[in-house]
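Coming up is one lone chain in structure tokens, specifically the form predicted alone.
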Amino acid sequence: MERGFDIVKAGHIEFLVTDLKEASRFYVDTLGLIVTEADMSHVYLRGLEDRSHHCLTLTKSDAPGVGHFAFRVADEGGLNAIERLAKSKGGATRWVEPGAEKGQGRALLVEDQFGFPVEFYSEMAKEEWMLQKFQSYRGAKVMRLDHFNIMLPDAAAAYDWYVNGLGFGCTEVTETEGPKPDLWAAWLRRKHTCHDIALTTGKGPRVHHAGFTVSDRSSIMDAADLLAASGYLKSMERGPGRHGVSNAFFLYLRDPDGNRIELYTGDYISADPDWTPVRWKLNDPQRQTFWGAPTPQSWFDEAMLVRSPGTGRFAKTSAPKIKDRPDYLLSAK
């Protein structure tokens, strides 16, 4: 299928925060992300492996949440094709002029048919590559943004959009039990790793987390020690542990506003053209945590609201079309 565009990878995400100073203390002073640029309303951050201006923007806001998340496209010409496709599916679009988001060229902001604010861009200012500037490694030693995880009422409909519309490949899925299982979640990729975006069933549209790659498991353990010693004990929501899905080692954190990130390392290469998706059942305890530890209820109940580009307000959420958690948590809901 000739689409006229080539999405390269998950590019960046904008977190809305109520206190830039406190957010910077968490992301910069403690976790070690690098400040590329800042003003009175924004802090633009990147990881040690990033060659581009930012992978995370902190934006001052009255309430926490997500302003948008973004995918990088191979060339700017592909943005026009994405605009046509998005409109054909009922999405609303507007163009973001170069420099309106610091360091970024012309971009297309889509409020998609599911209510998510998704930006597509090609050009971004180049920054110094810090990979071998080992004297600058601090905190969690964050390398780069890896993926987004979003929650929405109908994961199957979003799967069709991302796979058949935008050209993502599927590496793993979670299904409900029974002779005719429903798709509960899917891990989709453009770069050759486990995923760039995960689609999960739940009240939405909401963003569950943004995943950031760190160099190794020791970085996660060191980050946990540092967070505990720096007054962020309650920020550690889940882990450290190993996922069944993705095989990655993880630690989930909540920033001072409750926005959720994942420190993530150790997934796999999925470049083979005959890749067959790994299939999991929703009630399999090793799916989310390979060691079998239960996932906290906050994992299913809490996620980040998304800001509508059209209204500037948070998008209204709807209930999931199928059950939103494993059976072992339904009785405790």
Contents of the next structure:
4 protein chains.
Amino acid sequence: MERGFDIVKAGHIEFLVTDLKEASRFYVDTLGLIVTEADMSHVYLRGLEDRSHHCLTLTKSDAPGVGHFAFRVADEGGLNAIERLAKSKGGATRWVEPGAEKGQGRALLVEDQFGFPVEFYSEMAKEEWMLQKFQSYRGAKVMRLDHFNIMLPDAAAAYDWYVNGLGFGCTEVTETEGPKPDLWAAWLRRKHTCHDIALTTGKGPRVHHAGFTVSDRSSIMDAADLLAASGYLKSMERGPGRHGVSNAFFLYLRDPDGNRIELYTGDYISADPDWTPVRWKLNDPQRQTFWGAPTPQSWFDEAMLVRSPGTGRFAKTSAPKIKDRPDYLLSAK
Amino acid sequence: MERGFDIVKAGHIEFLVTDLKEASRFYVDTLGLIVTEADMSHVYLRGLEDRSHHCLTLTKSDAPGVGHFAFRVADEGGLNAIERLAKSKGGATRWVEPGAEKGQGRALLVEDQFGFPVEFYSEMAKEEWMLQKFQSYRGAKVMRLDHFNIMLPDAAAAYDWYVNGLGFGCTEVTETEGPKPDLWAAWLRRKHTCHDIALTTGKGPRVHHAGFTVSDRSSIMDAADLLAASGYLKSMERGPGRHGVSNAFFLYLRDPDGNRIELYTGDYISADPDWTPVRWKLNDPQRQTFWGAPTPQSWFDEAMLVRSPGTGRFAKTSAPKIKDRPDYLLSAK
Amino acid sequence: MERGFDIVKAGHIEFLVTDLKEASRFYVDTLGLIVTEADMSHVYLRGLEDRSHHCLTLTKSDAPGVGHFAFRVADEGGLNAIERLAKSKGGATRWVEPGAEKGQGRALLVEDQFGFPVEFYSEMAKEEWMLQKFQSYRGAKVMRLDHFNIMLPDAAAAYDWYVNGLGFGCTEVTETEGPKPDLWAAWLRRKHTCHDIALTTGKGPRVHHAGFTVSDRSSIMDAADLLAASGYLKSMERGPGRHGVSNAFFLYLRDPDGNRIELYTGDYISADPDWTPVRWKLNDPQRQTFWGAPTPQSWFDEAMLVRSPGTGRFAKTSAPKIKDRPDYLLSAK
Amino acid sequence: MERGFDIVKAGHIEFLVTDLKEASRFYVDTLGLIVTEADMSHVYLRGLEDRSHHCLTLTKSDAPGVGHFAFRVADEGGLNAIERLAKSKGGATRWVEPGAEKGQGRALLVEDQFGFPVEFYSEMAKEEWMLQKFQSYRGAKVMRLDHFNIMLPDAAAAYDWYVNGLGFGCTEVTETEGPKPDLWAAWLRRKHTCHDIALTTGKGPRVHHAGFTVSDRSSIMDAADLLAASGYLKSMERGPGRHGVSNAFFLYLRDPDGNRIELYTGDYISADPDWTPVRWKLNDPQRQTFWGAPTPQSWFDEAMLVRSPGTGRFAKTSAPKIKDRPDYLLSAK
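Got the form predicted alone; could you also share the form predicted in complex with another copy of the chain?
Time for the whole complex; same chain goes first.
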């Protein structure tokens, strides 16, 4: 812990939704997340594998988007070191009192130099483990949060912040073509999986999606059947399929407000100390979907706005200087 | 057997291929069919569940297409009754000597009133059952032939021939919209599954695909991974996904010559005597793919020419008088 | 239909249960069967794939067992021919009025020459198809009834009745060892699967189990998890595993009254007219479970008594003259 | 890294086998491990997910057993700190030159205070990643090594060494019954899974098994079919089934020499800093197999002897002072 802090994993995310009841029908009744606690304006959800209070908060809001996303830190003391580091890079910080977010201890909310609202926390209330309460399994049987995927104009700068600043390891990258390739996207991890956060080039700051783990490919097929039969036909934006990057099996969904999540399963363990990033070219047709199916334009056009901790309004976005999608989609645009 | 014959099931199909070695790499090494016998110009293949000589014949040819497809009949004596009936409807018939097609007894080859080369046979040599020889399972682990899907201008006329002439039962139909709907497609069966043959409106006579059964959805996912890694990325034309019609899970493939097959699993048992056809509308977005993914235009544009038993050349095709695809694809064309 | 009747498939079975509420918790809440109709003393259930009124009736009773099992016949007119044939073999018959069993047309109830209460019927009310109503899928997601397995002292005599009398085809047999083997068990079918009924040597007349189909192996694994977590640990008598006979994947369960069912998936299509029975030896360790796991003694000791249509009491049982289980279990007894 | 070293994960294990060809037929042809390198007396194997030289070494020997098992350490420099610590606890240590074990850098071989031969290493040669080379997938498709399970008389002492000495976290424990329970077994991890090593009470020092990860439950079912058809019926000692501890799906196998491995899939991510051990009682019938199937006595009686680095002979074993199995197996013994 030479940095003075030790980030453990992607911890939770707050989705802004316009109708808590509709959102609950989607996340609880259909995806199978467990309600830990709810009040007039929030529903706190955890997965079947979670032992902590929440990995997803639904917050009643006038417009969809992301309130914040959060990383869990090994020791509460590490938060101070993160505060100093974030400030030194131009981030704005604010302390969140214990319990201000239900179930959570003292937390640090950062508006980072890219405009993302990122929370760091260590303590969270323990909850009943549902892992072997199979009678509580429902719908898509979501097990836990796995990762965030964020979109911003300068992925290389964010790479530097996450890797050299916050201590993430890099498992895979995507680069543009040509003799002097640009870093186009990176998959970064603290826990021993493919990633806790992915950085993608595009208009931003925006959150592209939050990835939630399910047990296996059968669960994703069952989820697709269930969604199609439950009035969520339009929710299925992409997949099911196999990713090139991460090797995971996936299905991308839009919630009733258009917020995007991924059902995700089957990546790998990345604990090796000498891991070198797997390198992909942006135009490789098997990069996004190993089976070659093209990704829809909406996947590149649409993402979730993020609420600025400073202003309480959505952060303004800028466009990237390099292309924001593969050539075969640029030409089809 | 009031008709004097009793058709049992879709029996086998002959695919014309331009390169037996390339075709074998696809069907044997990758899809896992078993070679029963081969000579300079043919490879006779069976599935892991088959106890008979072949369900697929690859025949060396100058151009891809279908030589014939064949139904198995309960008694050899029934072939004569079929001959009389086929002739009465304007079909041309020819007897195929025992052994002229390897492993097969006396057979009747009909060029039916729609121009399709359809064989009827009862006897076929028995072969070793590989069902529990799991050490012989390879690749996509194809179990058996399930059905043929043929395309022709007048599906209603073919429906009459198959149902009232040949005694097939109808499990599902697709109709056009409007107050006086046309029959657009029908799924017909003799064995107790969803279908042995499907009749689809389109330019014809052509064979759209042959459907082969695999054990479960996992086998189809594994097949997609294997094909994508084996240089067959372009082979995967549509899927994997869930059908609306038939409820089966599917993946459509093009062989190295462009002949089309379906990997298929998970339809239903249709033995009930009072089965009424399940009715679909052509424009229903869940009809073809229950999860709503659009079908590519190539699926409607391309199909396999059939070789005329009379001339030895491919049968000339005609266009249908009604639309040949859903409106959302017509407008995108 | 030279016999004057055409049996289509195993149709339904009536289980006697001592507590309808407890039984419903098992069959409906946990196994996922659909309630079509219920009254004070009956619950009529169908599977997700069924289009007819019921495949399982739960009848309130003082003691567990089987009220009757039933085969569906293609034409109502065929029932008269069955009546004549059954009587000629020493069976007793009785007509069941339309509606006397909910949803069912006129039926023939036979107490056959072996003491089994066997019903034959043709008409049954049609019900909503739940196959693609995935939002109604629950628990073990039972799709349909597949087969009955009955136990009686003289399997060879029953074989003669079912094959030569009722017109069943034989897919597999088990024989004793030695130069003059006895028929020990037979798997017989009308629909195109491995079997509609299996005849096993043992104390009888008793019904060993009713087999219900689920979609795939994953469903059986999920069912085991769910049962273990729902207080049904003792219900899981044998499996999950792969059968040698039938090649199906299985899990045997005892309901709260001890009645036995099988969750079953993945046998084969048996439509071929030249099917020759697959032959197994009783002592083959892979016959029952292909992976070699020994079958518990309870599987041979315990089975369901059948209620005599004549007396309304359970039929008296007799022991077989040949051994009732493999030698490795006899010696362990 | 306050300890001066940072253990990353269970790295590899050396199995002693009497016939390299027979062992290769099992591990390579049937389980699907990849041969990285081989010589007259060794075969070095890696899994489909591995990017390093080997996770399993087969070494020709006069008798089966375990040569050593090894943990990967983050930095080569950490090995010196481990040496000091091991010696301070009474362990004997020896340096292994780079390349003395193929593909491996400098390593520390410890004969620990319990008699186990444990290697620590940091560097290992990188090899081609087969993860998306699906055309190379074979048999049981083993992905990687997951954990070791060792058996020794005093599990509590080993717990102290691994947790307080080597810095492992504890995810689950098993305790004996009664008011003053003994620690009977513990599951310990460095990487973010259920465990890298399990400590079990029994005659020791012995290695009970090495656990290898496969992708999902279907892979384990397929492996069971393949093993049963390939002459390895007797190899399948226990399972398939669901564990209580770890929640993983499992199948235990004995190799041709009797060495034991586990095919393992579906445990959980344990990255949380406030993880408290899941507690099981030894006699809980769902602890070992969640579905309640009893564990065979051989599972408690038999384990692999370990070769002493000092003498080159198998380490002598001692019996535990507390019971070595659940009461229901003790009474059946």
